[in-house]
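Presented as structure tokens, the chain that follows is alone, the form predicted alone.
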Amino acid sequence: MEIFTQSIAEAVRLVASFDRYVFQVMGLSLKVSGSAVLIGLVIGLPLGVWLGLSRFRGRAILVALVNTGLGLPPVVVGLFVMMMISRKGPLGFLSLLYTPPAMVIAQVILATPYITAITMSAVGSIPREVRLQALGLGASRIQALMVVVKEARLSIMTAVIAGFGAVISEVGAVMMVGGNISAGGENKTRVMTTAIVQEARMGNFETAMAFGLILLAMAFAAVFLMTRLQGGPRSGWVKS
């Protein structure tokens, strides 16, 4: 029990002292995961809306592929991205390996299926009559589509939260393509999860646990803010 008490004290000390290294790691974690979720939203939102509203031959296969993506092993994703961007890979000329953009790419692959699948389910659950009624009232196809998206907005925010939760806590993929590099007083590719692994490997279990507590606090704060946006009248989503 003592180690947990010491870990909490260490976490408070690291944050309260504005430790440069800690804030660099925290900042890169939020930058990489936030960028990945935004890109995943740009890809997953229209794809989820399309799959949720469309009926065509082969749709079941695409839906199965999206749902399979929910169980993608991060290490396999990291290996795939590393093979693509390594010096001998087809995208090796971009020199992305062991850089933050490589980490963003890996996390986009992990976040997009969550955003797509939940958006697809949310849009698909909206009664077809809502869209037909909008069209009957003179709305264009785009306007009718936006009505459906607006009706599903709370579930879409849940999709964003799920995507963020999947990547902020991920370690395997970012370790493989980022390399967990921190040298010369500057943090290159070390994020909170890889910092935890690094400290644990060095036997600094109290510091590793402290990083874990800070990561949990970061995740809670981010999800709390997104939940407030999702939360109805007080957040401004629903007008009275």
The other form holds:
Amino acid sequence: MEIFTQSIAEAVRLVASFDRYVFQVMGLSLKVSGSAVLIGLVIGLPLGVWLGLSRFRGRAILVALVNTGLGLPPVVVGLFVMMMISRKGPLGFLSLLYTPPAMVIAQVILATPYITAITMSAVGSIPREVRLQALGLGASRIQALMVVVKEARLSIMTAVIAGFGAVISEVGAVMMVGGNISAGGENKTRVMTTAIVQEARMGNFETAMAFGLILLAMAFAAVFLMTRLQGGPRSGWVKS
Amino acid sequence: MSAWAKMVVEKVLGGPAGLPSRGARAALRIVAPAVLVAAFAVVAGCGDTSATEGSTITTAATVKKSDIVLASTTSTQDSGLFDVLLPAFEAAYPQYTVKVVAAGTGEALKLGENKDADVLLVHAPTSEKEFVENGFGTERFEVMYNDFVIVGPADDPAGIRGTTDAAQALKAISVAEVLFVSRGDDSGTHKKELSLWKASGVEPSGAWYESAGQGMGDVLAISSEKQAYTLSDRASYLNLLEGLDLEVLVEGDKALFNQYGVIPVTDATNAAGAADFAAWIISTEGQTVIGDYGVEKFGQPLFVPNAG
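With the form predicted alone already on screen, would you show the form predicted in complex with the partner chain?
Let us now look at the entire complex, which starts with that chain.
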């Protein structure tokens, strides 16, 4: 079992020595997944609020679609995005394949359902009276919505955390549309997960494990930060 | 999707809104025992196979199958050879099922070292010989060879078309600084590429030299998309040709020769199967299957059998 102790030592060594390669790969992971979650939030928050509060024909189908999105296989999303932006695809003229923006696009598709689904259930669970009372006190429709969103903010932060967790840890989509490329010692599209696959393929199981540990530590740090933002004194999994 | 993210979702959905969580819990109640039962069945099954491994003498009615884990390379897998080779082997030896793990040569050798594979079919002669010398493999047999080609865009910006010296061609690419995509994964193909760079006297670096760390199929797709040069084995290239915007520009140099070897792993889980597989692939029968592969589809054999 010395591989475990050795890979922990390797992980510590890589981080403590500020290994340029490792930090470039970590940086791109955070940049790509962070942007994807932010864009996912811009799409998923309004969509989730709308689905959570309104009642209309066909809502059940939309809700089911969003919930299905929670189980989207990253590799299928990667394949789909790849076909769209490949030189022979409909969006080929944009020359996006094997670039970080392509990776962001794929991860937005993966993160948005998480943010939408959780927002939806969060605002749906805020008592109707809250909105009615706000309206009764003279708030405009938009202001009343803001009151509901504010009430649900803790769960919405959880939505962001879930979306981030889903994309920082996926490999199928970023491998396909990113290509795990580095050039002349500069990282182009290599992220932590694809680097792990590569190291494992090369038989460098220790380095692969070390990268895995660094990825976990990185995700933990990011989530810890978000949880602090979310909770203040009553941090933790808060039910709104 | 990560289990971790799913857990977070479950936590939240399990709240007052309670969307699919009740159903999920009910499903779990049904699934969990089923999983347990299945796990027991697997454990029992494993005991079964190891028991029968020693004695493969069985009545014709009940042929117990045992698995052979074959570690090979992504380029061999991408060539499509296994699709004809393995059915032929399993027809000759119905007591075996071959499971292929396609990895880079580096990982394939590591799988052998850890005895996670029973037999290796790889193409990095120097590393293979070391592997056997270090006692990880019982013996190495030459099986077949194919050749590498330098492929690139039809307009050939570095002007290497028709060059018969692979190292010179690489040098021309580096001088022109046209994009070259390297496997960068320590595979047999990657090792061959590095040896060619060494022969050319060029240390490949700079923005024009990209490293993908992926399999042959992926690297060909990336090169095609970026209209870059790359080194590929001919079999993978021909097999993927239809989807690619790449042409063979340099071929025929002796330095582009690619020898495959088969190595049964020492003290393998299925040592008998490994030995039978190695013996069959270098037999007349196995060699014929290899020599015939690709003739119908591509008008030329993809591999030249040269065992013995």
